[in-house]
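Presented below, as structure tokens, is a lone chain in the form predicted on its own.
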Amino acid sequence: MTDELNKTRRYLEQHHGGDGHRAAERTIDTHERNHDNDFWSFWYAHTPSGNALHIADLGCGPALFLKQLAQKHPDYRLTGIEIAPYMLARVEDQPANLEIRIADLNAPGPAFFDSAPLDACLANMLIHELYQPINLFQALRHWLKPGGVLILTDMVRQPVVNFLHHKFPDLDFAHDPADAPTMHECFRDYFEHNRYSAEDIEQLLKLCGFDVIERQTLREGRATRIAARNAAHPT
């Protein structure tokens, strides 16, 4: 194991709160939330339709949402890459045409897969738990086929006053005592998940060589649904 890929590991344990069994857990309990009718509504409406497609899931956790698609798509050849152990360890029952690689996507390189091998793929929560996007944005160009879509879905900005009422609905800022590490936690989640507003993350996408088709607004602002397409491949 290299020591960027355990130092990638250590920020993620500490991203997830330094509990990496109850972050595996929460994935888990969201999986439903996350991939529901309107989640799959999109996912139909981009990505190619056929028969023996590969699709990719980034940062795939237990890889909830590979299975279903396994379950609904038996022909297809199925990635999941993910880093965390405790992520790892919650893959059970793993179908036949699914594999599971380990990687640091904040710099996963284009020959981590063949040349553009993929159909479509996800990343779900992902980016903005990476260092920074372009390396990764950069290799999808490569693992994408040309016209090869990327779903997107992340937290984005939010107003750090909207941030601070949802995480603590009950307490008066203007009067109550606030816990100096409660609070120091507080602000490094909040600058951890608002790094990037829905627009930042379309011009990045752009910026790379993807036409963005589609955006969404999700949960009142404070997150975003991108379909992106591979325009062509790089040479």
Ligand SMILES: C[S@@+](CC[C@H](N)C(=O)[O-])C[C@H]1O[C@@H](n2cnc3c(N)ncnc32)[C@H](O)[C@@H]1O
Second form
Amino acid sequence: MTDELNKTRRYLEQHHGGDGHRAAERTIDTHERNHDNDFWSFWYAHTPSGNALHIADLGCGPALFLKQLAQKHPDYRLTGIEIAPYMLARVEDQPANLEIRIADLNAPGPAFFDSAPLDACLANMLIHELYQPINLFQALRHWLKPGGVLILTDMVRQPVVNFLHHKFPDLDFAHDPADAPTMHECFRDYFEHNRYSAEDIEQLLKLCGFDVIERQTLREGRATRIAARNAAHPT
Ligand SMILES: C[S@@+](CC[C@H](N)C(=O)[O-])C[C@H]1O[C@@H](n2cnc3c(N)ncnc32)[C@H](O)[C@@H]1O
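Right, the form predicted on its own is done, so what does the form predicted together with the ligand look like?
Complete assembly follows, chain above in first position.
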């Protein structure tokens, strides 16, 4: 394990609330909501159809999405990329066509895959957990085939006051003294989960050479879903 990988693991455990096993449990509990019928319609509307496709899930967690895909498409080749040991520990009953690779998606490098193998990939609730998404977007332009598609879903920026009301529904900030360590933790959490607006993510994808095909607003504006195509390979 490199120092960099361990540093990211420590950062993520804190980001996940200091209890990785609980975070993995939560990821499993919210899987259905994050991959509901609307999600699947969006996925099939924008990703290529065909046999023997190669699909990757970036930050795959316990790999529930890939296991669903494996059931629907036993002929697909599936790759899950993940770094957190507590997520990897929850990858159970791994299908034969699913490979799990351990890597830090903050700076994965174009050579992570031999050529341009991917027909499509998913980044569900990953981007806000990266230090920055530029290196991943650049790598994806090499990993995806020309015409290959990235489906990205993530939380987006909301007003800090809404966040505070949601976290502390019973606290009257005008009269009740706020506990300092609780506020420190709350604002750390806010900034880590509210890095980008939906427009920021769209513009960053375009900056890195993707064509954005569709952007949807989810959860009353608190999340976004984007389909972006790799039009042609960078030289
Ligand atoms: C919010 S969870 C979502 C998991 C899964 N995509 C899902 O929707 O159920 C984000 C996942 O991305 C992983 N992740 C975050 N940063 C990563 C990095 N730098 N490299 C690899 N995986 C990362 C986390 O460990 C976690 O499993």
